[in-house]
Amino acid sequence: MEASNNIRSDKEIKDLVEKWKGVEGNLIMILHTIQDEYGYIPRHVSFELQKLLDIPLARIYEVITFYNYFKLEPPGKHKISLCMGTACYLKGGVDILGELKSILHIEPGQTTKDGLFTIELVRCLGCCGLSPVMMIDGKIYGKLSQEKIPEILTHYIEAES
């Protein structure tokens, strides 16, 4: 899937809905899209693909609620993946959770109120040596304890200041 350049105007849309047009799947692979460019999925783009896909707005909905790739809310500046696969689950990625929720006030899948942090929990980071381990903006952070979850976050913080 190719990902598209800067898709902010309903014209915009419009061309990548004709691309797409009279293909299988197409619903999906406009979705991805739209979620590739926005980081999630505008609500004022599902009323526009309502219109341009003639097909109910439920069915848009649908698409987007059973698929866990797709958002319906802006993620946070700095995406925070929480690995939960089977060796960072079993030293402590549970414990890693927990500090986080602390710390933002937020579950897995929410943003923080100023818009700095989304948690999304993932199966596997591929650093099981480095269990348990989260990435911040593509970078691995490994052999994670509680007691250093403030000063990571406090790196993030510091650099919107």
Contents of the next structure:
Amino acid sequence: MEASNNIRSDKEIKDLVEKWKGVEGNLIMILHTIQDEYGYIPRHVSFELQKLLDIPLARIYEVITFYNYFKLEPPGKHKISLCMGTACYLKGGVDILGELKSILHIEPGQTTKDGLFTIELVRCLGCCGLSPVMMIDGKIYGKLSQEKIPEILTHYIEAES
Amino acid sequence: MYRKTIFIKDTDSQGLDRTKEFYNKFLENLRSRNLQNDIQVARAADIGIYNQGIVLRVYGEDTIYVQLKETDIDNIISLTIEKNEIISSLQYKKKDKQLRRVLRNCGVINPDCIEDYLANGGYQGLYKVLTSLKPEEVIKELKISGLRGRGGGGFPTWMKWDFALKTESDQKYIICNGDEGDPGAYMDRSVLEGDPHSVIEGMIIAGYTIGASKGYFYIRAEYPLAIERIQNAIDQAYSKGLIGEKILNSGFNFDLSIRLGAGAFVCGEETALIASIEGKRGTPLPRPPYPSVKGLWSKPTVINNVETLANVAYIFIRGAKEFAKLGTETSKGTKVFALTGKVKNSGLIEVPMGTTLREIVFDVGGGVLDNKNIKAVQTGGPSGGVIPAQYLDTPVDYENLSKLGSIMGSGGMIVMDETDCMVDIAKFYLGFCVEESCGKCAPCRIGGSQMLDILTRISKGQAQNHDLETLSRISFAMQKASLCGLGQTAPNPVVSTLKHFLPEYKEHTENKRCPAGKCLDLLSYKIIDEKCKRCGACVRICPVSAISGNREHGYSIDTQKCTKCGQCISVCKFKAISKE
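Alright, leaving the form predicted alone aside, put up the form predicted in complex with its partner chain.
The complete assembly is shown below, putting the previous chain first.
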């Protein structure tokens, strides 16, 4: 699955780990560093970490899989974070999700076949005044309605062709 | 250096910003008096006042003018700016109880600039503590203030610190809990982003008091700006000698660093949070021992919430008595709420403890959206409860909320109107906790999903009255037997809605009806023939061709085909489609 330019040399992984080496309880911070770099935590990196940190692979995976934030699959090119916080839920977040699902044919947490979009449900984007809200690549789209969704997505799809 | 700073904002919500002309005229006038280098004018993003036309605020003073016209500019400059005279005819009459203590610096100072914080009296509390107070005296002062934890439980802060102080150990820790995970709440984020130094000041004071030489910020990874600002603030505090060795020439050493959360609600629980900082899965441990005795790496640890620590800084800058002037008998000071949901002005608010829910929703929040009827207010997020409208005059404090079956929580406050179904709300919150349960203890893991199953059946009209009894029984078991706060409080939204809205549950179970019109499985759409003008708009918009008929004989909806998407209702100009 991994594109070849994403595979780093062992040396580079070592560099990423360096800052946290020897710090107590460093595993989560190291995983953050890795994910910032790759967008997810590739399996070969976990294997590398096991050697570098001298901890069992199971320990690394039990932590990765416990926390929602860490991903084991590479994300799509555009990340759609749809807010399911209480305010957005009350104001129709579920309808927005339905629209996204019917257009993109994926469930939350999945990536479209063309690798263009990933839908992710988030708890709160901290702008409840604009609810319902979604964020695509850091850009906030507020006061959404079902009708607005196709237009927003088209914008990203057209930029591709 | 500017003598004065003026903020201007167009607060009418039509989306039309008229400040540009006003701003230009204002600058022109200043220039004509050669004041342009003395007075700074800025167009503000938000002044916290709405629907008051063009508003002007003189920074650092309480002067706020509203409903301004260009003809007022000359007067404002010649009287208020040049002579410090207040023009009372323009002054904003405050209608609500909002006041800013915790948020005092947010949006006012530059959060990336320690000098701004220092100029506003920042770190003077720390100075006072380090130069003139013994740890026991700090705790005494904190006891006078009456400060209680702002993260959820409302445990007296002085007591937590006192336990840790009295536990002997070679190493102790302070942790700031910034893992705000309650959906619909973002108080901590605003403080971390808007006033990072006040939280740091609170942490250093806490460290000195209990004898901790190390502190950790635990912040959600989803808050990148907060992380950046806190890191920057830490670096600045180090360079000014406010963190590090021999702080302010005292013998006290304190180091501070950041650890990131990774999206686990349970990590708001103290023992789970500690496990996470230790680099492990965030599963809780039985308490006692409490973290103040045995916490991070088995050393005494105090964990305080962001807002609590910002309050600590305030208390030692302004004095405990000043702090305790506001509030009720048992709950002192102010509380920040994220007021959201079906309310006209949603946003962060800060009010004195003891303000009533009605004052919050109607005076501060401007009332219910679309002027619908208010049904309930939810506080405390997934661990809290729903307070029905008849209790709106209850003054908000820790005890009153818990008497009503809710909690103060971290400060989420969600307004619900008559179209919100309480079964649906209970299902939403419980679903959240079920997803976030760490799975370690059976009551939470199994109880939660069993309850969710029953609630789902209720919302589909497949449940009986005895299921409601089962809900209560499982709730009780979870509250008593779960290992940590998440499991113990997860049933609260169910318990409180059952208590206050039992008839609504029974409508679902007995009559298979959802009075609020929310539970899709219990609704069917119908065309009201008398109202229908036979325009055919609904036929054209229906995505599944469930509406058939013609202009002559009228239209009807095939309930088998209908997906209840609601598009026909939104397109019908004659309100001729009903859902029940």
